[in-house]
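The form predicted on its own is given below as one chain in structure tokens.
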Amino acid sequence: MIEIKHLSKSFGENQVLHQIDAAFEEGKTNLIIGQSGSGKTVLMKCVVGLFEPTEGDVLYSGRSFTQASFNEKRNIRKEIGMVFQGGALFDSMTVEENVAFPLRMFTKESRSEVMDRADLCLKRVNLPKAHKLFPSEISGGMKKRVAIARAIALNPKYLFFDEPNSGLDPRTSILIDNLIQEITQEYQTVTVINTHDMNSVMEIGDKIFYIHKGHKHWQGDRVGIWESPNKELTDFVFATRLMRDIRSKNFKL
């Protein structure tokens, strides 16, 4: 479990996050949703240590990440897998080399062991024949799957996804959602996802946290989201889904 306790973040005089409390559970997909500028990306960056909170604490399985020493933080980071919005693959490396990169950096395994693990991870994300291709030679959906393969290479306890469906067509988005859900349940990871995609929310949202103007405004699941009396949440959900339908040409004005 990851626990966020009274977390606030300011940049100078601009306070972006206000006393956020949340708990992300293992074996579940924990989704953070909210409008652009709501603070959800800042929240994720505070949780993974890219930003230092102004106030509050983040605990990984009871271990304070905020107050940890350099070595303690390093050990926790070894347990974290991260999939960035654009995939963040190395263009000069093959698909296989991209997946092997964290294994070479953080383990003492032999080259053959590293490559065996990379091969296993690529098979797990249904890319058994892409090893020698470069990122420029594969589709956007394949890049996301390579990024997921790299993220699970070290058998992480905690997985973070920043807008995993950004730039993907609806059909590919569903495939990525299903893959994330399968891996979460199979590996029993604590999976945290920043997303604007309401299809993802309604399909795989085990726990949903709605951030509005830097405050946690609502939490629940994909069933409760339809029954919530929270006007800001309701407006966000329906406006976001409407725009998605228009963009996918499933909605006619």
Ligand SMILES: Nc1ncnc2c1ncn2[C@@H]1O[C@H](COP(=O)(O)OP(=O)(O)O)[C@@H](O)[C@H]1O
Second form
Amino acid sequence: MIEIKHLSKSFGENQVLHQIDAAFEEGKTNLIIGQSGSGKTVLMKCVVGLFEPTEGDVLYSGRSFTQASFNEKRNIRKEIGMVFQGGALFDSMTVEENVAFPLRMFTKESRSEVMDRADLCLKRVNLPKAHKLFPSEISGGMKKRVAIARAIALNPKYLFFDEPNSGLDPRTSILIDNLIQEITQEYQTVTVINTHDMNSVMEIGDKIFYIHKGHKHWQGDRVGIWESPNKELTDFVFATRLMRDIRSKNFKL
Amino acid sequence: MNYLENFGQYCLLMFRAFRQPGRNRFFREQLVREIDSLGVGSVGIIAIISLFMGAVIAIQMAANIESPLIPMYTVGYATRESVILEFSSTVIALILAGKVGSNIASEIGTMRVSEQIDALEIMGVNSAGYLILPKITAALLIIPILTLMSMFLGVWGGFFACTLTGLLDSPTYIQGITLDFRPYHLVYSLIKSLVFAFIITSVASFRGYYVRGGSREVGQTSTRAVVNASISILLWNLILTRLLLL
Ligand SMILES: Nc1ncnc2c1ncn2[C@@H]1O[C@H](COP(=O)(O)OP(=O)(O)O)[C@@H](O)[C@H]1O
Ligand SMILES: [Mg+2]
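Please move on to the form predicted in complex with the ligand, as the form predicted on its own is already shown.
Okay, now the whole complex, with that chain kicking things off.
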């Protein structure tokens, strides 16, 4: 479980996050939703320690991250896997080397063991034949898969995805969403996903947190989201004609 | 104020880069790659520039000796001294600041804006050590060698220019370049080239590492890296010359 306590973040004068509280559970897909610029990425980067929160704390299974010593932080980080918005694959390395990188960096395994594990991870994300290609040679959806394979290479307990569907077509989006959900249940990870995609919310949102202008406005599940009285949330959810139609026809989940 | 802040940030980054970078199995691999791109990638341009530079210096010397009291072998002597003392270390450093500096700044800058540096950090890798240390080490190893090569070619550029155009015969030139050779001048020049190598790679890495934004900013930052590195080189050239030669 990851708990966020009164987390605030400012860049100079500009306060981006205001007193966020949240708890993310094991084996569940926890979605942070909100418009572009609402602070989702900043929140995620504060949680994983890429940004220093101005105020507040993050607890990883009870262990405080902001108070942790250098070595404790390192240990927690080894339990974290993150998939960045653009994939953030190392472009000087092949697909296979990208996935093998954390293994070679942090395990004492031999080269062949490492490559076996990389191969396994790539098969898990349904990429059996791209091993020798470079990131510039593969499609956006494949990049996301490689990034996922790299994130799960060290068997993380905590998985973070920043906009896993951005730039993907709807079908590929659904495949990626399902993959994330399967991995979450299979490995019982605490999975946190930033998204502004209502399809993902409906597909895989176990627990949903709505962020607006750096404030947490609402949390609940995907049934509750239809009935929420929060104006900002309904504006966000029913921004598309499709969603409004679904509502007016009393579409049942 | 801004300068001080920048300088402080630069020092902190260098401190992080030189701190024991965890278990970095990759250091040797990275180092070989950097030596290859820095060394092998720059040999051609440095050879051409050095040959032409030496040639022009020698012709200018020859053209300016009018008094019959000055022996013609002075051309060789003066070419050797200019090349060793100043041109090979400083000019080569400025050329490399443009070539290598912009390359490093845009490579690291691209890794920053595409979140590759974040990806390293999240894995618990000391990204500064991983990315910057091999580049600085490679430059410290390679740039002095390139400088020596440049000196050699510069002197021979002068030789060919003089002998092929009939300004001077070859024994006279060779008499000049062997006259009163002071190894300390070579040492002085190599010390300069080490300092310049550090400046080029560290300043460019610093600029790239802290870029924010997108590809536009990466482009701007690589230009800024070249300017910053060039000015630092000129400044340190002055400082080191005052310290080491007087
Ligand atoms: N490194 C930074 N320095 C200053 N401001 C930042 C930084 N990163 C993000 N911001 C600001 O934080 C706000 C939220 O950004 P972000 O979290 O990226 O939004 P999103 O919800 O689309 O992911 C934006 O207004 C952005 O300008
Ligand atoms: Mg974002």
